[in-house]
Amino acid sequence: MDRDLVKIQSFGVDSFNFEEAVDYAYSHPGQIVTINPEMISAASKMPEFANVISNADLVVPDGIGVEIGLKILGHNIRRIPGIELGKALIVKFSNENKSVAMVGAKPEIITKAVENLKSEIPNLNIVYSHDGYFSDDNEILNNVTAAGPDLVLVALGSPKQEFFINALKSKLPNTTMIGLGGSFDVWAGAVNRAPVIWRKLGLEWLYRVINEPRRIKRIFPTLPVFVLNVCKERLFTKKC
């Protein structure tokens, strides 16, 4: 299975559907980036972050804003929520007797997330876990490397988690790694995901803003500015 990238705001995004993305991530080790408008906005101002995204081994459209942007550009590619991709990978790797490592979130969150995942997935083999509150990246990087996991899930927030994974790639070239933001909080039961109907309507972001008003600063004006920039991009070939 080969990658088929489409461009949005100069970044390549894979056109896989969900099942294809899971299969590709399992069979092709490396860094997975779950891209959203906030990340694209940050990367446009941070060349080193843009370089990490551009060199990722799989880039999936996580945010609804990216799905909308791709449609504006003429690409009918559905979003792949990072939390769902992460869970599917845990199940896939566990079913194949592969090992998993988790890094990130608060101490009580990752402890509960690990407990809940082990209860849900009996054959889950977590060989290393650590919360996101550490000052020495090298120590954690070395500990993860020593554990030798087949799958690493990192929830440190963006872009910190992407930089962490990028530093880990050279140490574990045969490992699949993905940054998952707040997914550990959901798996721990500390945060509820939007009801399915909200997700199907592409309104999960609104549900999260309603429940976490502080998130509005992350979405506005980033999301409307992102859509405007994509419309400008589209103008090169056809009016938005």
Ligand code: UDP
The other form holds:
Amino acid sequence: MDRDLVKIQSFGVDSFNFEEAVDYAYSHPGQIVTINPEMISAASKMPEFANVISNADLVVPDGIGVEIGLKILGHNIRRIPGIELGKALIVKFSNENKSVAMVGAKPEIITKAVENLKSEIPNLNIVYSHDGYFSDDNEILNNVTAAGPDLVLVALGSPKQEFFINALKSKLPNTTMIGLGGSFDVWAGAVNRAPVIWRKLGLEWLYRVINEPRRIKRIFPTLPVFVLNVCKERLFTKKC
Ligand code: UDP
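Right, the form predicted on its own is done; let's see the coordinates for the form predicted in complex with uridine-5'-diphosphate (UDP).
Now the complete complex, all chains and molecules, led by this one.
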């Protein structure tokens, strides 16, 4: 299976569906980026972050914002929520007797998330886990490397987690690594995902804003500006 990338705001996004993304991530080690409009906006102002995204080995559209943007550009590609891809990868790697490492979130959160995942996925083999509040990146990078996991899940928020994974890539060239934002909080049961109907309607972002109003600052004006920029991109590429 080869990558088939489409461009949005100069970033390549893979056109895989969910199952293809899981299979590709399983059989191709490297960095997975779950891209959203906030990341695209941050990367457009931060060349080092843009480089990390451009050098990623798999880039999936995480959320309705990128899905809408892609649609405006004429690409019918379904969103792949990072939290669902992350869980599917844990299950897939565990079924194949592969090992997993997790880094991120508050100490009590990572402990509870690991506990919950272990009871949900009996053959899960977690060889390393650490919370995301450390001062010495190198120490944690070396510890993860020494554990030699096949799959690494990093939840430090963006762009911290993408930089962390990028630094890990050369140390663990045969490992699949994914940045997962606030997923550990959900797996620990500390935060609820939006009910399925909200997700189906593409309103997970609204549910999160209602439950965590501070998130509004991340979405506005980033989301409308992103949609506007994509419209300009479409006009510019004369595809409309
Ligand atoms: N986090 C962390 N270390 C930090 C900053 C954040 O481990 O220095 C964790 C935080 O506890 C949370 C996750 O990173 O579990 C970020 O969640 P957020 O909801 O901000 O991410 P998003 O899904 O919006 O990218």
